[in-house]
Each structure stands twice: as C-alpha cells, then as structure tokens.
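A lone chain, given as structure tokens: the form predicted in complex with the named molecule.
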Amino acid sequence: MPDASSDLRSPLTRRERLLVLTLAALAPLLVCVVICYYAAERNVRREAAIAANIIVSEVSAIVEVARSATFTVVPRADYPCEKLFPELTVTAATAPYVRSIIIIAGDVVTCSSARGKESIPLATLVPDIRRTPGGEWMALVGTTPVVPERQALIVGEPAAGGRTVAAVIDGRYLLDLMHAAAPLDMYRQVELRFAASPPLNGAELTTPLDERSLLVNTRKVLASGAFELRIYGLRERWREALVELILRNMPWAIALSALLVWLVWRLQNSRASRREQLLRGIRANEFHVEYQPLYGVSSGHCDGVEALLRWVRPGIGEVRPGEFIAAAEDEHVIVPLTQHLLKLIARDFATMNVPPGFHLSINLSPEHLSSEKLTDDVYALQEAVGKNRPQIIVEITERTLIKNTEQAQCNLEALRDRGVKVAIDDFGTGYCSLTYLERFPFDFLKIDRGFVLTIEPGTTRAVVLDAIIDLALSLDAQLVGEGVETMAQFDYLCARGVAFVQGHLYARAMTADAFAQWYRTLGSQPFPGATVTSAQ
C-alpha cells in the first residue's frame, strides 16, 4: 500500500507563508503612513483656519475702531481747516491704530491731522485712489506722503457738506497682527486684499505662489467694504507635521504589526502543526480501528462490521473521530489517513476468523472518493483480506454525493465491477436531491440515527422515517438502521423491512481483539429479546 506521508501536501508553500507574514508586517505600517499623510494635511489646514479666524476678527475690529474715530469729526467736516485742525490732531492721536485723519472735499484733500490745511488732489496724496468713492469705503494704498515707504489702509466716511472724513491706518499694524497669528516661518505667504488694490503682504517671494499651497481663502464684508484673506502653506511645515505624526503613531503601528505577525505565524503554525500532529500520529502508530458489529435481521446474527478509526494520543487521550476526521479533511490529510486505516484493517483481518461475504464497511471522505488513488487503495485492501473474502462496502455520505465529480462516479462504477458494494451513509441528513440517488450506483442506505431517535415506545408511525424506508425499498436498496439504542427502535425497524441494524443496543464498537472474542462467543447468537421477524 502507498506510503501515507508521501501524500501530504502543504496548503501554503514556504514562500507563500513568508509572503503572508511580510504582508501582515507591512500592512499596519502602510496604513499608519497613509492615515498620517491625510492627518498632517488636515492638521495644517486646521491650524491655518484658526489663524485666519484670528486675523479676520482683528482686522475687522481695527477697521471698526478707525471708522468710529471718523464719526467724531463727521458733523463738523465742513468747518474751515484752521478751526477743525486741533480736533483732528487730538482724534488721530487718541484713536488706536489711526495714523492720521484727513478731510476730503470733492477729490481734493483739504485738511490733515498731520499737516494742517492743504490742497492736494487725492490722486497726488494717494496715487492708488483717483476719485473719492461714494458712501462708506476703504482702500489699501501702497504709499502716503507722510510715510511713503509703508502701506496704509484708508477708511472713508461720508460727512457734512458733501465731504469725506477718512482715517489712515498704518499697514504695519495689520502686518504685525497677521504675522503674529500666522508667522512666516510656518506659512509661505499671508495676504490681505481690499478691492482691486495690490495685496498687503509681508514676504518677498522669489518664486510665484502655487495655488495648490493655498490653505485658506476667506472673505469678510464690513460696513466700509469687503476684504479677503489668503494664507499659503509651506511644504516644509506639512512635512514636519507628517514626521511628527508618524513618530507619534509609529510605535503603535509597529506593535500592531508585531501582533499581527505573531497571530498569523501562530495560525500558520497551528495549521501546520495540526497536519504535523496527524502525520506524526500515523508514523507513531497512534491510530487503531474499532469494529462495530452489524446485525442481520434475516440471518439472525452478526453479518458484518463497520470499521471506525480511533486516535489515542499519548498523554492527551482519545480524540473524537468527528474532530480529527474534520481536521484531516481540512488539512488534506484524509487520503493518507484513510490509506493508513486500510492498512490497519488489512492487518486486523489477517487473523480475523469471519465467514466469506461478511460485511466490512469503510467510511470514505469526499476527497478520497474523487481521487484517482481510490480504486488502487481499495483493490489493495481486497488483495490483503482475500483469504477471508469479506464483502467490502464503502460508505459515502450525502454531502460526498453532492460534491461528486466524474472521477467519483467512475471510481464507484469501477469498484462495483470488482465486487465492492456502496452504502449511502447518514441518509436523510444531507438534503441530497433524489437525482443524485438515481445517478450514483449504490446497494445500501444507512438511515441516520436522528430518524431512528424519532421512534419512541408505542410509536406506530414516524412519518419521515417511513418515507425514507419506502424510498429505499422502491430503489431496491437494502436498509441499515444506525444508532439503534432501544428495543422499540429495533422492533419498529425490523417490522418495516430494515435488513441490518447497528447500534449500542446490539453492540458497541470494539478493538480488533475484543471484537474477535465477542464474535466467537456472541457473533452467531440471535439478537437477545428480538421478537419481531423481518417483514421481507
């Protein structure tokens, strides 16, 4: 028989495992960098928005203060300059932020708190303004005669006699406040724009501003007019914020990455070790087979056995078959495990004294049924047990049928040609469509224990069970009742033509030696207490 270990394929290659580990390590780090990238951008914009709020409200307050300063003069704006001059000087000197107050008549400045009476066309005094705007207004000018090197903001208020009273605010106040809130080592440029005038800004730029670095662009409307504030960001500042965020969050990302690597590694190892444990169990001969007797209703004695695999782990104890069979199926170890089972059966049957035609049932998994190795494996068992010529029966469940492949069908047909019989196990539990039953060749239907359990003392009719029995009989199959534990169940099944009965009531599964002894003494005995004979 083939060597079990030769068949063990790893679900992931060493390279794939390394790749999965690398991905697990890198994923949190990458996610961290991406989140920090967007967080840095958001933080820089939020900082700029806070600075913008401060600047806008402060500039608005300064403009309002200047406007209020003009109000004191407005009612007397048409007085001769000599009479008005002292009041202008005092007002300009006491109003915060205001450098001077001027009176404009038509487009000519007629009086100034700084220089007294004069007659200067507005355009000469403030070249940026040719004509006095109507109503309330404000304008940013690049230069004034008193302080030619500094920009100034002029806030004009209509006054008595068609004149205008205007307060001149030094641009330096505005610049200082802009740069206090938004320093130029944090931002590339901060600009205040009033109407179409050139902007008030503090940085001499050698390269043009990039619109993509615009962080804030906000507009505020006041009684004297509107102004706009723009703040442009520095790439270095964003980089700094990014590095700071990465440094702050990277330790967490590294910890997460380490945790993930550990979890993936453990998962890989536990899966690998499940395979490894099963494989080691085969090598260390930790598996053995137990045989559960099958009672033949018409013969009145034991007609066969079902071989059930057992795994007793040293120091751990017995592992439930449902558990290790499922693990072996998941890990693709089921084929080598079944090959091992067949070898164990062959060894046990070498000394087993059973008559020809004695039923020997073996459970097959879906993967093995669809495998090209199946027929050779079963033929090898047939060869090995040939001396006693037991009738080999392969048991397949409904879910095996549903997952059927052409190969599975070919295998079953080939096995039947060589005298092997087929039983459908756990019948009724797998939602198997009847078309599968018609397509697949089979000889026995094993009624699942769940249906047998519906028979209670005094039960005269178990609807689903009766339907299953009728179906099997109409398909010419012989029925096996599984998990029979009570006399009521036994009697009910026998009375309805079930050919074989298996269950704790008759006998539990036992080791090869125990079975050999049981068979010698009780195997040919009729079922104790059986009163109902077969309806067949």
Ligand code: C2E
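Next up, the form predicted alone, please; the one we just looked at was the form predicted in complex with the named molecule.
Only one chain is given; partner chains and other molecules are left out.
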C-alpha cells in the first residue's frame, strides 16, 4: 500500500500562496487610492461650489447697493446738472462700492458725480449699448473716462424724462472679491460675465481654457439683469487634494492591509495546519477503529459490524468524525486516511474470532471511490483478513456528489467480481438517490436514521419510510435500518422485511478489544425481546 503522503496535493502552491498574500496586501491600498481619487475631485468641486456661492451672493449684494444709490437720484434725474451735481457727489461718496453716479439722456452722458456736466456719447462708455434700455440694466465696461485703466460695472435705473440714473462700480471691488473667495493659486481662472460684455477676470491666460477643467458654472438673475460665474480648476490643486487625502487615509489602509494579510496568512496556515495535523495523526497512530454491531433479523444475533474511524488527539481529546472527515475531504487527505483505516481494520481482525461471511462494512469517500487505487486497496484488505473470510461491504454515501461516475462504476463492478458487496448509505437524504440506483451496482440500501426516527409507539404507517422499503424490496436489495433506538422502531422495521438493524438499542460502537469480548458473551446470543418479532 502506498505511503500516505504520496497522494497528497497541496491546495495552493507556494507561488499561489504568495500571490494571494500580495493581493491581500495590495487590495486595501488600491481601494484607498481609488476612493481618494474620486474624493479629491469631489472635494475640489465642493470647495469651488462654496466659493462660487460666496462670490454670487456678494456680487448680488453689491449690485443691490448700487441700485439703491440710484433710487435716491431717480426722482430728480431731470434737474439741470448744476443743481443735481452736489447730490450726485454726496450719493457717490456715501454709497459703498460706487465710484460715481451718472445721468444718461438718450445716448449721451450729461452729468457725472466725478466731473459735473458732461457730453459723452453712451457708445464711448458702453460700446454694446447705443441707447439706454427702457428698463433696468447693467453692463461691464473695459474703461471709464475717470479711470480708464480699470474695468467697471454700470448699473442703470430708468428715470423720468427718458433719462437713466446709473451707478458705476469699480471692477477692482469685484476682482478682490473673486480672488479672496477663489484665489488663483487654487484655481486656474475665475470669470464673471454680464450679458454680452467681456468677462471680468484677474489674469491673462497664456494657454486656452480647457472646458474639462470647468468646476462651476453658475448663473444668477437679478432685477438689473443676469450674470454668470465660471470657475476653472487647477490640476495641481487636485493633485494636492489627492495627496492630502492619501496621506490622511493611507495609514488606515496600511493597517487594514496588514490585518488582511495576517488573516489570510492565518487561514492559509490553518488549512496547512489541518492538513499537517491529519498527516501527523496518521503517522503517530492517533486514529483507531470502533465497530458498530449489525443485528441480523433472520439469524437473531450479530451478523456483522460497521467500521467507524475515530481520532483521539493527545492533550485535546476526541475529535468529532464529522469535523475531521470533512477536513480530510477538503484537504484531499481522505484517500490516505481511508488507506490507514483499512490497515487498522486488518490489524484488528487478526485478533477477532468471527465466523465466515461475517459482514464488514467500510465507508468510502467519493474521492476514493473515483480513484484508480480503490480496487488495489480493497484487494489488499481481502488478503489481510482472508483467514476470517468476512463479507466485505463498501458503503457509498449520497450526501456528496461523485464526480467521476464512470471510474466509480468500474471500481464497484470490479469489486463485486471479487465478492465484495455494495451498500448505498444514508439513502433518501441526498440529491442523487435515483441516479445512484441507476448507475451503480448495489446489494444493500441503508435507511437513514432520520426516517427511522419518524416511527413512534403506535405508528402503523410511515409514508416515506414505507416507500423506501417498497422500492428496495422491488429491486431485490436488502435493507439495513440505521439509528434504531426503541423497540417500536425495531419491531416496525423487522415486520416490514428489513434484513439488518443497527443502533443503540442493540449495541453501541466499541473498540476492537471491547467488541471481541462483547461478541463472545452477547453478540452470538439471541437479542432479548426480538424472538417474537424474528419469528414473524
């Protein structure tokens, strides 16, 4: 029989484990960078929106102040300039943000708070307006006669006699406001547009603006007209925001990365540890076999046993079979573990005194059943226990799907040719019952204890259980009732043609030495209380 370690395959190679650890380490870092990337863009846009709200609110307030200044002059706008000039001067001097107040008659500026009587064509001052509009209006101009080197915003209010009172706002106020709320070291350009007038901005650009860098485009409608604010972003500012967010959040990402790497490493080591624990248990002979007696209804005494593998770890205690068998299947150690089981059975049977034909049931895993080594392993067991000449029965469970059904079918047929019989274990509890009946040769059907537990005192019919019994009998298969715990269950099964019974009612699983002693004293004797039932 091959060494246990020869059939083992590592779930992950060293390179694969390193790759998994690398991915675990990089994943939080990459996620952090991606989140920071989008957060930086969102933060830059949010900052720009806040700045835009401030600018729009303040520009609106400045325009309203200018309108209020014109309202004080509107009732007397048709007065001669000599009479009106002192009032214009006082109003311009006391109104915040206002550089001067002017009177426009038709298409000519006739009076100014700065220079008194004027006669300047309106087109010279506001190129886009030949005549004053009929209502309120405002326009951004590039120059004024008093301060030709600075832009100005003119807010006009209609007055009596076809005249217009206009307040001139120095563009420097607006530029200072824009640069205070949205400094050019944070934004590439901030533009304020009034109607079709040239934009008000604080710097001449050497390269054209990229519309993709437009962060905010806000339009505000006032009584005097509408204006539009545009803020263009700096790529450098976005990079600064990105770096700031990364520096702030990367320590947490690194901590999460370290934690994830540790968890993955622990998981990998845990899986490797489970594998190594199983192998070490095999090498240290920590496993032993317990034998569950099988009661023969026709003979009235013990006709066989089911071999059950048990694991007792030094210093820890017994490991539940469901745990270590599932681990062995997951870690692909189930075949060498079953091979070890067969060796232990051969050793135990050498000391047992059982009659020829004594049933010896062994559970096989789907992986072993589909292995090309199965027949050699079972043949080796036949030779080892040859002097006792037991009837070997291999049990296949339907709880787990058999992948290579063709190989499994060939193995079972070859074993039956050598006198080995086949039992389908836990029948009716899985998802491939009928498929197993069609594909695999079998001699016994073992009724799962879940169906047996439906039998209660006074039960005359258990629909599903009776259907399984009828099916087995129609297929000429012998039935084995598992998990029998009460005489009511025992009598019900025996009365319906079940050939064998096993469970705590008859006997619990026991070690080889305990079974040998039990069999000598009780096993070969009739089962108390079963005489009447057996006769039936």
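Superpose the two forms; the largest set of C-alphas matching within 1.5 Å is the rigid core. Just so it is clear, the structure is predicted and the values come from calculations on it, not from any experiment. Residue numbers count along the first chain shown, from 1.
Trainee: Superposing on the rigid core, is the CA of residue 462 displaced by 2 Å or more between the two forms?
Mentor: True for residue 462: a C-alpha shift of 2 Å or more.
Trainee: Determine whether the C-alpha of residue 450 shifts by 2 Å or more between the two forms once the rigid core is superposed.
Mentor: Passes the 2 Å threshold, so yes.
Trainee: Taking the rigid core as the frame, does residue 357 move its C-alpha by 2 Å or more between the two forms?
Mentor: Shift of 2 Å or more: yes.
Trainee: Give the C-alpha shift of residue 490 between the two forms, in Å, after superposing the two forms on their rigid core.
Mentor: A shift of 4.6 Å at the C-alpha.
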